[in-house]
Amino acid sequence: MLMIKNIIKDAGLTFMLGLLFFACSSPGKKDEKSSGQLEQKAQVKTPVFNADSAYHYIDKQVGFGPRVPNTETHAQCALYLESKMKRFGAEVIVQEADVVAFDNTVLKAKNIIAQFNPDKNDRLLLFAHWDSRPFADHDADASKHNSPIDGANDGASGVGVLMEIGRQIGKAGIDMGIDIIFFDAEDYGQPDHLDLPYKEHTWCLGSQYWGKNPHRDGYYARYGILLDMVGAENALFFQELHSLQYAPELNQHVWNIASDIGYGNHFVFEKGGMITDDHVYVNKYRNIPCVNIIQFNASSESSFGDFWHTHDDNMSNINRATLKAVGQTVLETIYRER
């Protein structure tokens, strides 16, 4: 993903307005019109996210090597995820589209769709990136510049969780559709070392294709969460710029969910940067409403933690405390939509 370092510290009227909107909707606020429907909703129980089982996911798609399309690895790495979350119980579409790239490298890429009741057309959306980058354009050794990482935060974490939420749906069941989706060629962006003129939409390949191709002809959902770069250890989760743009309200009510529960301290009630990422695509294309859960960083020079983009991205940086809070946090959130 492209990051836009701009940092604005005033929260400003969009926060006053979402904080309004939940404080109104919020479902531990009494509303004697309503008990009976709050007491239903406290009868359905938020599965336990198991963190374990998160960090084998990640570590499963590790162990196959870079995810760089075009590759065998890639390949392998597709038809576990494709067979995990069949297992889990999803309807699942793998939509193939040839995708181009800066360089003009014809891309096989491969957007993963998991349905959780299909037949629903009331639906949440969660998704994240499953590719990993090609090239290791911030590595400290300008020698591995052009050769692929592992990519374990920046990509599999996301998968990960997902997986992990994926099979607490379908041993817990919900009421409402679910799609989780992993889109492919997010991370086959315009490398930084090689002195490139500028090009617009490098990143984001495989969710620009799904955007103007769904699974679904009209497909729509009330909102969308995106999860990218949740597994370092103490990462901090502050308020993305685009998302507060396109969801303000949604923004908030998941943050006060963090908060809620206990993960305050990774959910940061401050703005961070804009992102380029999957969520800006998803909007732009389907008008959907997306919220960003992504590592931010300020003291570091990407924002994003020094291992960003290095070969240092792998399993040593993995820690199962913050996959506990991003994938609780994104649990509660679905399972309070009634």
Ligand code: AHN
Given for the second form:
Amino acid sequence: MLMIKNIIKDAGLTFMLGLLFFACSSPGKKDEKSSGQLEQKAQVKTPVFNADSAYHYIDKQVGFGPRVPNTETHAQCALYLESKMKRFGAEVIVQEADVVAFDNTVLKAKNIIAQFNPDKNDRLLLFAHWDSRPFADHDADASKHNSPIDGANDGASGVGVLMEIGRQIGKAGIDMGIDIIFFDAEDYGQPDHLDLPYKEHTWCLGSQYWGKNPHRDGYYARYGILLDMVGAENALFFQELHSLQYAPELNQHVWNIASDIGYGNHFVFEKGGMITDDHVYVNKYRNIPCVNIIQFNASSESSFGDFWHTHDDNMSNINRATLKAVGQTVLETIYRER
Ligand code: AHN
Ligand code: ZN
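The structure above corresponds to the form predicted alone; please provide the structure of the form predicted in complex with this ligand.
The next block holds the full complex; its first chain is the one shown before.
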């Protein structure tokens, strides 16, 4: 009887222990499973873009003086951009290229290529030009046509926004491979005030070179986003026509995200102009679908803004609200990728 009682007791204990084990192990398993699922979907949350920091990076670039190829101030700014991107955690390549300008000047160009997660095959490309224009051919004062401009909006703004995006990627991490390229010698195109016969392909010399000689053999990215003149107050970004041709879905996607997160006031769902810019060559030579976020209003007389290619393209025209709209939209776009 005692033995039977003990057996029953043992069985009870085993049962109790079993229950206890089940109770302990099964939620554990459930946790593992759900955290596994979470891991697959879990993305780092989209970081918050800091417009003050982008503004500061623009001011720093302008502070060097004109970023015209073959000048000392250009070389100093290149070192600054390289060292900042390294500090944000990117692996940086400075691609040096001799390119020939419209007037046969040989420009010692530097494309600055910052790679995040360099070993990942699945990549996104963000780019802007970092050089500034050696002419002010649209300035009302003709005596100043041959002096270089600050290019706070035209050049520095796109770079400043991408630097802040790079800083955020460095802090938060990201699943995708990301390349941020600052192209050189975009804005050395044949000036209007010289009345020379029209010549094609005198703009975007840095991206033309890189397109034919990418930093990695066969370089490819899912898509590319170009930022050009993204810092002016109340800037409107219409849908640029090359972008609509090469990357119609991406164009809608980016504009949808902008309006989703509250920047529909800057991103207009209407056609803009057809603009020869760095994205054309990235598309043409590397076959990467690209969109250009650029201030250009086809129905306004000063389509790129009144201070475009004048000495008024300085810090006084840089606006934090516009930088925020563009920076947060691009960050949201790349953090939604998987
Ligand atoms: C042309 O005017 C042909 N392209 C404009 C590209 C540009 C100049 N972006 C900035 N400055
Ligand atoms: Zn320009």
